[in-house]
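In structure tokens, the next block holds one chain alone, the form predicted on its own.
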Amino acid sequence: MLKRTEDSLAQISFSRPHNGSLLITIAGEWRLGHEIPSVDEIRKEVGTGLQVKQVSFDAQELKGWDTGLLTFLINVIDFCSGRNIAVDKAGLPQGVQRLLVLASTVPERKDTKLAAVRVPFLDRVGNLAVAFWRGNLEMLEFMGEVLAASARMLAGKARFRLADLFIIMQECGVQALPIVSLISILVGLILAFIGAIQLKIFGAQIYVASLVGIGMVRALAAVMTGIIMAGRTGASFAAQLGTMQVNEEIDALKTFGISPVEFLVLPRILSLFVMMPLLTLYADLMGILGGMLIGVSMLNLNFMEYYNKTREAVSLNDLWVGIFSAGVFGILVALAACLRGIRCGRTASSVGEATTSAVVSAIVSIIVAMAIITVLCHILKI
């Protein structure tokens, strides 16, 4: 370990070459972690009576430096400034006058901070409703480029890879199977607990297989799996496309010629179109087993007595409303990730707003369809 000498500690003195200046002598080491003087020696000197109107510097000696000198001298300046005094800084090195120089060309302002603007109510409620039909144009004109490209994909012209399409099914299907199971045997689970309290008091436990069967089958299975979907895939969607958008992968994609809603939206609407019926009908099934646990556990219900009742209560057209609906359901899931995705801002929290756009959009859109869809079932008495 190297010794320190007296000759490389930070140093100062002071002489005065003529009357009204003070001469500053800065002489060792002047580097952060070694002890260097404080500026209160520069105030004990000014204050001996004499009047000082310049400080000038003498770096003769100065062995080497770095933002200890700096802080050092900006301190000087500091006081000087306060006391009316010149500085003259040609005695320092050049590297040190640069740094003088840039650390004041920027002035710090007293006054930065803003003051607060408030916003008249009827100019946001203007700005709202400019952003909503906005919103609205944006959707429609994806809605057009949307239907273009099927129209494309129809006559054998969209142009996308069919390796992709595959990978994409997997993802949204296979892979979402766990989840999906899951959530309909809990589902029918609970349908089948609740139904039941209300249907032993009149003796009626056999109906639960009813109750179970209709509504797993018509609505609750294809609405359970498209919030699955909007929550899993339709986030997934979003976020790739967003994070596609900022990395300029979309704009590469345009440069080249290659339409990224043919390329990007097209293979994921026809995904969730042909995999949201399938996992529907999955979902019916595990439902529908979730109510015989409960119907042959606390029941006391026979397995067949269950599995005839449930036969008996689910038609046919129960069962071609659920797969309606969810066909229905997964284009709105892929509609709305796509839209937000492909839309999406340059920034990392301009995924993450897209991403949660698109899941509340999806979700919300799902109940819109399905209150009209069981409405226009009324209607045709289906």
Given for the second form:
Amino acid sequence: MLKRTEDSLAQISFSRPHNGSLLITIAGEWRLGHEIPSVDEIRKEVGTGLQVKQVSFDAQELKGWDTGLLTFLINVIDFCSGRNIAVDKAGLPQGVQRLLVLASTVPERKDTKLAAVRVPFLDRVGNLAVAFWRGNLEMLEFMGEVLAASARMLAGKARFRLADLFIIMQECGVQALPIVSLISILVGLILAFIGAIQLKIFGAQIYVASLVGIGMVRALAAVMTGIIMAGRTGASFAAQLGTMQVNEEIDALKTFGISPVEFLVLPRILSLFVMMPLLTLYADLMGILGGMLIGVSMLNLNFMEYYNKTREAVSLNDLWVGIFSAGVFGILVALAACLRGIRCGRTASSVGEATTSAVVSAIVSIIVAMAIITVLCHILKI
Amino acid sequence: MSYTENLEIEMQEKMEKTQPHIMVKDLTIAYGDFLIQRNLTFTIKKGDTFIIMGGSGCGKTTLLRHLVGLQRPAKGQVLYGEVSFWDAEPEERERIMMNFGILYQSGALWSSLTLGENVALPLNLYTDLSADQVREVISLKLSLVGLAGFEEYYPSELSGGMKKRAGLARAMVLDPGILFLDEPSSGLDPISAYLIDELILELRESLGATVVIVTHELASIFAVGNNSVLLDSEAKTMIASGDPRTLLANEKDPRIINFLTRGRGAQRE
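What about the form predicted together with its partner chain, after the form predicted on its own?
Every chain and every other molecule in the complex is listed next, the one we just looked at coming first.
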């Protein structure tokens, strides 16, 4: 550790060579982090004795300096200009003089400070309500654009690259298989395990197959795949489109007369709409396999017994409900992700916000849609 | 062709060159309540190389976004010929925009496409050229900007200067009537910047395009500009317009002189 001697302390002393003149002698090391005298000492000195009209400096005993000395001197100059006291900088080192000139070349702009306005509570509530309403309008506008683009696609007039569509399908379909497999097997396994504990009490272990089969095929496979897609593909869509916004790539599309909704959003919605039901079918099988692992290994059921019970319990209606839900979730995830991505701001942090918001909105909309579908199925007796 | 016919064509070309191509009338640009520039009024003639100049953060790029239809003005008009861009029907706006070629500050190349695909996309969408013809056009445009042979490269594999040149190739792929260039030579080494300036002049001469450039690079301003507007961030409006060399020679306003002499105006006085 650096040992500081008395000599290296930042010090000031005062003398009055002439009437109305104050000479400030600066000595020692004036560096940031060291103890530096305060401007108050000058204020006190100026306040006592004869009126001071000019301040000058003697820096012959100055051992070293950095920004610490500069900030002190700027404070002294500010103080003196407030009292109409002239400041003679000739006694300061050349470097210090040059930096002081540089710091005062461009005067401080007074209109740059953001006014700290305290917004009343009712104003804040009002602003939030307006923002919420605008958000909804934005979403409706976006959905309208997507509907119009879909109509153009059905009429064969939409402009996007088929190659992009296939690449996105591959990314959100085939490449998602490992994670969908893992999650679905585990969900089937957990469902069977929890069911087995209860059903074993009544000697009804065989119904584990029905529980897992119906649970997975009708709802859980679609919901779990939807959530995986929201976290994996939805986040990726939002980040891709958000980054394109930051890099002005979306502006470039617009100015070439290419609709970003047609060119970027449509292939993504189409990909998820097609791949989600397929992934859900796959998740159904994986979930049933997970349940079967528990059934065969822990409940002493044999493979054929489990298989037959599953076939008996699961109806085609269950399958259609699951597939339909998956299609809906696919559209919702893609819509939420693309909306957030395309409306993203132009900074790196706004890409992060868009991604987070995309995942949250997608998951919430999946759960809400699942609830609506379940109630509708109950009413329609499906 | 007879002498009189030749003369008529020549006269017509001269008339066209003096006709206002773009007119900006009393334009105010703002982000919500935050005013950026107000009362902007200037004219860009056909064949001009028009410079939008000003210090950093004064709203040059924002003004460009208003000219190319990416941002609606708070007040005022942008006229292309006789048509007020923002009052026109969407189809009319799209027709006007089809005549634009835009180079964005970052190049804004579509990152998932190769250079060749970037240049080819507008051609595939708006022309009926065969695959071979498209390849030929791509090759031509890329060689014009010194990037022949880079068709298969992705934007991420290129340097900043190469991205800008590729962006320029894409901007001129449909032979636009107006080229908008946002900071075409900023961030480039002096030789690359000089080459870009030369390229812009060459393109203006050969394509007969009107070129609108946003820049604060003095070398480029004097090398290529024959008309300009100077925006000021403190006054929040334009403080000068005209040929940059004439401004430098005749203007007395220290803000203009300081800008055009890299702050050496005071020394000159």
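In this text, rigid core is short for the largest set of C-alphas that superpose within 1.5 Å between two forms. From a predicted model like this one, the values you see are computed outputs, not experimental measurements. Residue numbers count along the first chain shown, from 1.
Enquirer: Once everything's superposed on the core, is Ala336 shifted 2 Å or more at the Cα between these two forms?
Expert: No, the C-alpha moves less than 2 Å.
Enquirer: For Gly327, is the CA shift between these two forms at least 2 Å following rigid-core superposition?
Expert: For Gly327, whose C-alpha is compared between these two forms after core superposition, the shift is less than 2 Å.
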